[in-house]
Partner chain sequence: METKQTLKKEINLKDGVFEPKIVGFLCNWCSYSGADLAGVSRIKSAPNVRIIRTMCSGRVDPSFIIKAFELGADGVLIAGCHFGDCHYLEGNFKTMRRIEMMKLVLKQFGIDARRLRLEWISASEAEKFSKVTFEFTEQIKTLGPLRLIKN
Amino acid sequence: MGKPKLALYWAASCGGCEITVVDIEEKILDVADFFDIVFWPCIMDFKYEDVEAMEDGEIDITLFNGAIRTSENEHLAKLLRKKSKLLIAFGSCAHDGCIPGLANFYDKQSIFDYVYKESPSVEESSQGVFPQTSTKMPEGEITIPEFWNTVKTLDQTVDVDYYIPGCPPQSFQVAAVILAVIDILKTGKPLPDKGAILGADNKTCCDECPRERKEKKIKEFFRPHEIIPKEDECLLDQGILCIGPATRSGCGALCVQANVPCRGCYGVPPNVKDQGAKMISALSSVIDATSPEEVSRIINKIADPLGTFYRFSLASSTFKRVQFSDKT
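With the form predicted alone in mind, show the structure of this chain by itself.
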């Protein structure tokens, strides 16, 4: 029957998920030996026509990383869904929208105005010149993808079988998932339930953090560069905003072990719908204030609260984007 077929695709993301696949080190040889990699345009010269020519369901597994930002992203999501038996949202951008999803605080026109009209990096002669999806040139017509007004997650666009969270997913978790998949395909073991979160655990980042938490009351927040935190004490107890209470475990708490607060990239823990709301709820129980004015003073020390609480999950949150009266 030949080797199982594997595809990997990079939509709206930074490319870190591609790097983490290579970061599994010598286990990449197991992947190359077991799978027939039929589509990985970041690494090899594949064309979209190669995928379009395949039979429906011909690809056994697709690892799709990146959010859906443009018409090209959406086209490839739908195409790879059609051609794949299993479609996996690989990494935070495909899973939750991640950093590209922060654009949902704005609309398409305001983004274009800033980038092509107001940005000091734009030459004066080019200010106000916006990208067009179709442009006629002496050599013929050239086209570029359409920029959508809203960033979407992969499962807001197509049906998704599984999720591997992380920005990027930790390489040891990716290796474990890939080796488990190889074992399933070799032995015929049952697949996990559809919709399962792979390469992660079922608690919070706080549960795997080695720091001691005493749930001290917080009188003041500090940005990480403003203090040198104690290495054995909970960062949140020390007034450093750590999103660990609202983040799924599985990364090994690597950031907090390096004296860096959790940013929330592994997404919501089980039974939590909205990461930002969960974090706000957690903070409300530890802020030490006796008046609304004191609450405001303490909260005002948090730089960009919405961008911090929803850094990775705005597109998948309960409100998904900021609404504008004249935009969808």
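Would you mind generating the form predicted together with the partner chain now that we have the form predicted alone?
Nothing else is written out below except the one chain.
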């Protein structure tokens, strides 16, 4: 029997997830040794036709990072789903939409208007020249992918077997998952249940945070640049909006140990569907106010609540995007 086949692909993403794979250091040699890497456009030269030519289910595992922004992303998601036994949403973009998902604050038209017309960096002569999916040239037709109105997650597009959260997933977690997979393939141990979150824990970021928590009573919120936080006290206690209570554990609480509040990249903790709703719930217990006016005064200091509570999960949230239908 040949080596198990591994594919890695990036859709709408920054490339950080690819770096995290390389960051597993010498264990990458085990990967190259154990697997036959059949598709990894970031690192090696492969063509989409190579994948199209494969049998269905020929690839054992595909690590898919990136959100679904364009028709090309969607095509590859469908293609890789068909060709893979196991499709893993790798990283926050594929899992939750992540930063690309924040484009769901807008729609295609308003994004195009800004990027190709209104942005100060657009030359006057090309203002309002919008990309066309197909252009006829004397030599023939040139096509580019279509830009969808809404960013989607991988599992809103195709069936997904497992998820590895994080922006990016921490490389020690990635290494652990890969070694576990190698072990499973070697020994025939049972696979985890379908839909399982791999490479993360089952608590919240607060659970692995070393900072000391007291009874929270927040009178005022501060943005990180407005105060110098005390080193060992909970950031939220100090009025810095930390998304730790609404975020899955597994990263090792890295940001909070660097005096930076958790931003929520590991997605919702177990048994939670909507990260923003969870954060609102957590905050409503700790804001120290007994009248609506007082509450307004305190929460109005939160710059961009939606973008903060759903920074990584707008596309996977219940509403999925900003609704333009309800303008009155």
